[in-house]
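To begin, one chain is listed below as structure tokens, in the form predicted alone.
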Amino acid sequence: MAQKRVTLPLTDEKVQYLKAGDRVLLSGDVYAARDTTHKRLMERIEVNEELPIQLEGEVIYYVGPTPAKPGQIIGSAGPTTSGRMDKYTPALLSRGLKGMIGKGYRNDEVKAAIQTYNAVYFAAIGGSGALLSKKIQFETIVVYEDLGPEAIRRLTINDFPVTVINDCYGNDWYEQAAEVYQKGKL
């Protein structure tokens, strides 16, 4: 498999370059957010009031890291399961947003919206918070601070390593790999 550098924000050439299985080391900016701010989130889109967060080529990270120690950046910063946002991401693709970190698997309409809106999901490898954390060169809290770790952050990420998916194309790395699993090719 290919492994491809890619600089945030995401555009649609950049989008398309990339292929269910590429290995990509991402920078730049990207929103850190889990289930809570999600949710809030759908709230607002519900009654037509206006996102405190523009989405626009945006990329979500699917994150609620650990305090900071001492002389550190962040915590603790791996990814939670992507499947928990699945009901919110639609109507957030909709809306601009171009790319997800998480881990596991999507459901079908989320791989639907991800051809629709010509965006991405990529799956960073879950155990290791520590390790990714590393890669995070500054944090901040953008909105939300009262929940915590699940406040929406600005994270700047530098060769931050994920994996391609779900492509714009249609295609699931899990569905694939598992495929050529099977035939013993892997």
Contents of the next structure:
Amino acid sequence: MAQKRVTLPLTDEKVQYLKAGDRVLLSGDVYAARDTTHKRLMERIEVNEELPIQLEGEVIYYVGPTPAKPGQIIGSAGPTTSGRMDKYTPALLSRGLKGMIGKGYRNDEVKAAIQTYNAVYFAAIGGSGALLSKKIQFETIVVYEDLGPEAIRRLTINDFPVTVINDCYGNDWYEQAAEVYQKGKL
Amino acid sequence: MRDIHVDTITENVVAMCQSASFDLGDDMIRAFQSSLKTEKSEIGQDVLTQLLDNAEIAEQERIPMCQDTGVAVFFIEMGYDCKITGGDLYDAINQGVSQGYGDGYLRQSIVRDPLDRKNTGDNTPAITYVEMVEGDQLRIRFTAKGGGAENMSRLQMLKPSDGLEGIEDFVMESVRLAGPNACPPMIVGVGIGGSFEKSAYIAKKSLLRPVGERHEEERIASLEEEWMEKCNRLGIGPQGMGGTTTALDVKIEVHPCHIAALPVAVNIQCHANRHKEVTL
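With the form predicted alone in hand, show me what the form predicted in complex with its partner chain looks like.
Below is the entire complex, every chain and molecule, led by the chain shown above.
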């Protein structure tokens, strides 16, 4: 199966090259962040405070890894359900965030914001955290260490396998793919 | 009366918590392999292949197959003729979870207060149900229930007049809404009847039955098969990427209920279907 290779950070050109249904191998740095972390970032945005991370061209991976065993870079590290971050995502996209990696549906506001800000939403395989941990070469906690698995981490990924779900053209791979295999009256 | 010391319970719980995260059951491996043969979509086949690889890495390297190592849920069957000595059953289980998750480098996913959301740091408290049964043995069944699929679970108080058709519509709607969020291929646990909370309990309990094993009652067994086929016609496929494998199984349990009531609960289980059990 054909795969595209993309190096991070993302640019407008790289985003435009990606279409819903594309299998992509991502390499470069991403931020790991999830529920409570997003809530904290949002609270700062609401009072116009500077964020602890720069979002321009960045990709956020929705992940809360297991603790690394001695000698390991990171523990199990698969994607968590993205929809829980929907409430916060448009604001982050408006501040330069270019991509998200997670799994599952996004709401209409997020899909619209992905088009407006020329961004992209990727899915990784949920529940394949052991396999995906092998694609992570470096991990460091950036901020919010008190949140444990929810702390913001900087991860260096290499040939990390994802599929484009929502592209900047308004396509949704979950909808398109299901239609192909849907059979009979349900 | 047979004595069972709490330390024995704790030791077994430690082992079960860790093994559940590292060793996917044979029923699941067989289910992945057989759906790989029938799956129509190429991307779906690719996902199933990666899930098999993932299970192998987890088992060999003792890394959790999924980073969401779940909330620890225990279904205990305690014989009338056995006696717990040296302490409290619930404490023994919680201690086993704390140690099992800590020493196993499993993720601590429990917050003490659902509003303040401060992590308890040791994945306790576990959720423990105890039923009394005949005999002098203690059967401990454990499931590590991940948040993604659990979040897609639903319960509805239907009207008796809604009947089987109403139940089926609710089940299919639940699977469709869960879609890629529930990490398909999924296992669908359905609890019909009982009361509001009993339907949810039996829905979750139904998931303890190994994948591929049908209900002992013919009528329920054929419903399980029929609904599984219907789930697989939704087109959702592995990880929602499209395909013919949306559910690996549908499990149904029924319970008597009030003349005015028809509660139905759907408890969705992702493919990281972690169950372990031991009888002491």
